[in-house]
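Form predicted on its own, single chain, as structure tokens, below.
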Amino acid sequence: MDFLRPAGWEEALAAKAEHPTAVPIAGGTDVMVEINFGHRRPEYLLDLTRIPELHEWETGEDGVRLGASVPYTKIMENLRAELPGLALASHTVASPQIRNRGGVGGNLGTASPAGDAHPALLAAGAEVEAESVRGSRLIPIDAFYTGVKRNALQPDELIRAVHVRKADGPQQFSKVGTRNAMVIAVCAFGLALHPDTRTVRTGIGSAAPTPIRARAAEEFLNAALEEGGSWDSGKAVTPSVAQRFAELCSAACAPIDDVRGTADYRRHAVGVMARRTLTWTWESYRDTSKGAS
């Protein structure tokens, strides 16, 4: 195994490009835990830890841009307001140790659908900064995520950065596992209200092969809002339609059986937290909509 340790961001993208197969590390708490055990043996390491922006990030009128590196220690430290559901998301992320190394590049480039930064970066509706010497995208976080443990990139693209847009409302995260720290998600949800837009965003993690979004149970939900006049009126959400909500979301699963879950418990688990966090969320959007007026 050869280990390229690149100064610049520069000649990591050179480095990439010579080498496609190179697997980048930052933190190293996806990578080195799959060599350790044997699991990933690959021919090339790129060190991403030499390049100073990968561990900045940019606030705007808008949005974040938060560079692919940033640990999550310093989202829970410097972006609550900006960016609540990532930055609760960040909390539940292992140990401090691990929240200390680890950031959202490193769980996108793994693109585990167990990855805790999914279902935030989905319910916001992120996009990912991807570079390579032809050039620079964004890739829409709907369109990122392509099979499990694949994504959108290109052999020989790396992820600069991660844009979130400034939360215009209340989010909430949530995660189920077998104890609070050092554990994989049995599966975790997130939701967005977006008052700006009158929507709502899902995101489910580890009960799917790849971290998807509710639609149904989104298209459902904004139809009740809007019927019931709720974004003006701010009235409580029905346990109706709460049900009804939770429903669509656990539907929207496609667990599998395995050593931290049944399928069964997924789908379960999904909809009490959907019920959960539709029921925070909305609280919290009503007491602000009363302050306002």
Contents of the next structure:
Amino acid sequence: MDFLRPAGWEEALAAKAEHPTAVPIAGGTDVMVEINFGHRRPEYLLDLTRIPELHEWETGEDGVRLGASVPYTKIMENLRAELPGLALASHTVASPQIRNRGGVGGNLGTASPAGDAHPALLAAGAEVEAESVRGSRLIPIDAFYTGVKRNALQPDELIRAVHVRKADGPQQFSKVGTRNAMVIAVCAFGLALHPDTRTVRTGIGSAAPTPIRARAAEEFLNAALEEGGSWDSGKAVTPSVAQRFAELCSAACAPIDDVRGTADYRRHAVGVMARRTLTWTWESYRDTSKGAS
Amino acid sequence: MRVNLTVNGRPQQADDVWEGESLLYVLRERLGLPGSKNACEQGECGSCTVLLDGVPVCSCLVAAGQAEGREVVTVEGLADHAGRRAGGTGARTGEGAGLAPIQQAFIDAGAVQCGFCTPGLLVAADEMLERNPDPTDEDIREALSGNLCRCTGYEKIMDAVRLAAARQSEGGRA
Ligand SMILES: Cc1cc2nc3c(=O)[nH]c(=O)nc-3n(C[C@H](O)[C@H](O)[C@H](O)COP(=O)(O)OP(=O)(O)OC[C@H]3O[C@@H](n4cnc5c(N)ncnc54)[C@H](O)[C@@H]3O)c2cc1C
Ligand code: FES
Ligand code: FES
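Coords for the form predicted together with its partner chain, given the form predicted on its own:
Below is the entire complex, every chain and molecule, led by the chain shown above.
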């Protein structure tokens, strides 16, 4: 094994181009587990922890460009206003020790259906900034997850950053597990209201081969809110609308039975989380819009 | 490969380090510092917790090469670390030359049974008290949520951290 230790981003891209099989290691909270247990013996480890840009974020007019290695702890502490869904999701990851090391770049690299950043990124609307010596491109988050633990990165590409739209309305994240700390999600749900475009977006974790959006549910809710003039009036979402939204979210799932839960349970729990997060976010939207008028 | 790092304030060098090796392994097997414990090697138990550039991490999940040039504090250096923070009052120098307040509190509160989880809990608890001198029970539970103990049932550990916090604020006032 070789340990590659680029001191800068360009050097890292060159190393990845030269050794496309090199395994990037950021926080190491996925990679080291695999190495410790002998599940992985990469020829090259490509250490990304010495590249300052990856640990930084920039807040622009519309969004945040979040460096791939910004640890979850920093997201929770610094980006709660701009990225509330992702901050909530970050807080549910593992433990303080893991959150001090692990970040969104690693979560995307692993692309586990259970990764907690994914539902929040899907709901907020995000793009993954991938770069290689050939150039840089933005991959829409909806196109990023290509299969179970597979993503759209080319072998010579690294994730530079994630561009996440700044919240223009309330966002929620909900996760089912056996306790508060140190649990891989049985299933998870992210919801973001986007009053600027009068749309809602969802993200579902651990209930399909990849993280997914519940598109039919989003379309149904968008139409229901539009029809009722609800974005303007701020009137409550009726129980029947919430119920239908929940059913459509459940129906979007393609879960499996595994040690953490059964497929039936996951479908059910996603529906419950969808209804609850809709209630929480909509109530919060009503409060703020009432305050504004 | 060779890895150079600072451990408990001292420059250290480890040779013949395998590229996939963890910082925990380097500390225990190459640098003769067995205080950090190896229980799970997968980030679940926290018994390997050390400070890496001041931040609590699971040393079993840090690749040795990632620690190159960095500063590590292990439980062996905790008394010194806490002493320096307190401005050298009651200064004790050298490893094992004394106990950090959090260590004394664990003993006084009876928070140590088999002791396997203790080093990691001490490092995590000490760092929390540094950041947050007046923690609520909720803060303590959160800060220690990455550390498992199979013996105590955690109540005595809670007592110990509350005790250390109380002593720290008394000390500050005196
Ligand atoms: C005890 C424990 C509990 C956990 N609990 C959770 C949890 O609750 N929720 C959750 O979502 N995850 C959890 N995880 C998994 C892990 O912490 C996360 O996936 C984390 O986001 C990984 O980030 P990292 O920086 O540590 O990644 P690393 O381990 O460094 O890398 C992960 C993958 O991403 C690749 N990679 C990293 N950075 C880049 C980059 N810039 N460009 C291209 N590829 C890259 C690596 O090659 C690797 O394949 C847990 C892990 C442990 C050990
Ligand atoms: S040995 Fe590192 S967390 Fe258990
Ligand atoms: S005292 Fe035995 S594991 Fe905590």
